[in-house]
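The chain that follows stands alone, in the form predicted alone, written as structure tokens.
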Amino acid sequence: MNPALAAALSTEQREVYNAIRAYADHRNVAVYLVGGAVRDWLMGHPAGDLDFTVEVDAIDFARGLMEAHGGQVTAHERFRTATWLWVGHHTDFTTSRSETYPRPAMLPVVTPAPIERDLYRRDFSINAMALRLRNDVLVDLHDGQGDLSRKEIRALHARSFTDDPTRILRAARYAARFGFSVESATREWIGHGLAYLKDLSGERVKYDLELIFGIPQPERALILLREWDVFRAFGISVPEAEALRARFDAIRLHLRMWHTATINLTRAELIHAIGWGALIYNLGQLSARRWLDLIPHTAEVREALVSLGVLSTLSATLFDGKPSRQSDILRPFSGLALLITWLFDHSASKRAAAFSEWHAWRGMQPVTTGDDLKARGARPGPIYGKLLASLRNAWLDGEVTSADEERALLERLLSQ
């Protein structure tokens, strides 16, 4: 293995690697390291997910492997892809081929071809350069490294954006990951490829703007996005650049800040639903429902997205008075939705609510529960609610403060 390449992998992904080179050599197959993890390594950063191209057919060679060394396969059969799931790893292998688009933004029809027609249907100079495996020689037939060299990212002809316009939205997120330019020509073919974003499916740009969520400065690549008509295209606003960069860097500053456990939600998925906050805050109700008409979301995500059309324009004064009244506002608000209105609300009092009913007013309740209320004599009924809210309610005002106070307050109440 090269040594430059074997620094840039995990312990794990070189036992992944060295496994699939023997392989390949027992069978006397040609098979490539591919995409990211070859311009990461030439980049002198550690790999990401290892990709593999192979010169016969990748479903059959990946079942090959689990078969000599184990661990589990899963066969994509439309375009001949398979994932190997061992150590720990899952490692992807497509059958080497080329791609025709029967119209613009569709998926493409895929056919076997050599590595050099393989390389040719990717969407940058810089992912498309491969490692042959069986001799460490370096394909690059489009100068991928002479691209690394200047920071540019350049696509590889003038159709790329018609026949996949998500490229666009991924020319913007590795400009925006790595400091690079986007260069002329390329950027004259994004032109060309803007009218036919509409055409593609939701789940498709979210994907790839999902992706942009994940990048340490996603304002780079969204402002990118604004700059080139992307947002416009689509037929859907997004915040002044200025703004977008005010919301991301108080994502990177305060999200810590948050208590997040009980919010139902991975790591990345939070990160996902914050970023669509960004994008969908006081923008006015027209605007959210454009995006989550385009963009799928779980049940728990769309809640919070459309309570933002309410919780952005609530009026900052209605946050001025007692904690019990900003609580009654609030509670029928998700944690979700609270979160982003404390991360890119304007006003002081109306996050410090937000922050406040999350993290103590939810959780707070009286030491009186119902069956003290029955067995004081109370009759069940809508008065069981008023007397818990009341008294809730005074230990958030600071009425009182302790279970003595309460049960005077309770005798009062129910003297009445």
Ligand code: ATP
Second form
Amino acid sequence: MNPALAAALSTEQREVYNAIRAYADHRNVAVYLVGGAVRDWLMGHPAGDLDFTVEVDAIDFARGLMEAHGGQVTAHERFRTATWLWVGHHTDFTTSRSETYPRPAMLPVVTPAPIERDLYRRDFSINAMALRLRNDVLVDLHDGQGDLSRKEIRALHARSFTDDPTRILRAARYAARFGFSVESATREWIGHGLAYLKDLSGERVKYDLELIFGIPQPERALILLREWDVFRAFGISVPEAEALRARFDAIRLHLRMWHTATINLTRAELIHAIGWGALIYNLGQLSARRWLDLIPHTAEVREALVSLGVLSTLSATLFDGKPSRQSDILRPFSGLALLITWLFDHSASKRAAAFSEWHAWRGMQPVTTGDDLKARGARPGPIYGKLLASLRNAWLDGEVTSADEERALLERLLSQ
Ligand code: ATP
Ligand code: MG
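For comparison with the form predicted alone, kindly provide the form predicted in complex with this ligand.
Full assembly next; the chain just shown is listed first.
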């Protein structure tokens, strides 16, 4: 293996690579490492997931690997691609193919084709390089190496963004992630693709915007998209550049502090949900609604994003009063909605209340229970709830600070 490539791969990735290479030699099949891993290696970055293209049927190839080495294969019939899970790594195989787009923004029709055609269907020159495993030769037909050294994102042909407008979102993501500029003809072609953005399914828009939320500085990509009039093309507004910067700064500054264990989302799902929050918070009903109509979310995320409409417009003066009153106002909202409010609201008192409600107030219970009230001879009914709430509120407001004080308060309440 090429030593620079070896340095970009983890031990397990080298194991995967060597297994694939040996199997390809054994079957006498042309296999290429393609896309991100080649780009990352040439940039001196550690490689992410490995993608391979084979000049035979990829599903067949992956299943053969599984028979030889074990692991699991997931096949996607429509595009003849497969994922091989082995030694803890997901490795993707695609059948080398050409693509034709029956209509702009629709998914392509694919036909098996040699590697040269396969590279031509790709998004940018820096992602269109391939390493032939058999002889370690780099196939770079579109001067991806030149663009890496010029630090440019360059599409391969004028129709690229009309065929697949998600590439507009991808261009902004790579430019932001690597600090590259967008080559001038490419910039112009992006302009031609804008009109087709609205033909994309919400699913696809979601996928690529969430990839943006996952990079270290998403605001850079979002600001580019804003400059390119991408959001206008969707008929949706987003916060100004300055606000986007402030919001993603807040995420970077605070997110580690937040105890996420009690929000029922994976880390990645949380990052995505907060990214949507950064776009939607305080945006105004019309644009917020447009985002929510366009993008499919899980029930939990959707509910949180919808509730931001209320949370962001609650008057800050509501959060100057007693904690028990503030907690009453915030109790209906989910932890995720409170987290987003804490991150992005302008009012320091509202932010503090959102934080306290989620971290402290919500979990506070009086020492006294319903059983205690029964033992004291109070007749069961709505009065139980009221008594327990009064005791809880007294704790929140600092009026009782010990079990004895709570019992004393209960005596007073019962005697009334
Ligand atoms: P990273 O995952 O680091 O963003 P990657 O290159 O691995 O980079 P993937 O999304 O895994 O990105 O895609 C693998 C390759 O498939 C890309 O490098 C690119 O060549 C090609 N590709 C992916 N999406 C598109 C697209 N929408 N249009 C054209 N080519 C694409
Ligand atoms: Mg990849």
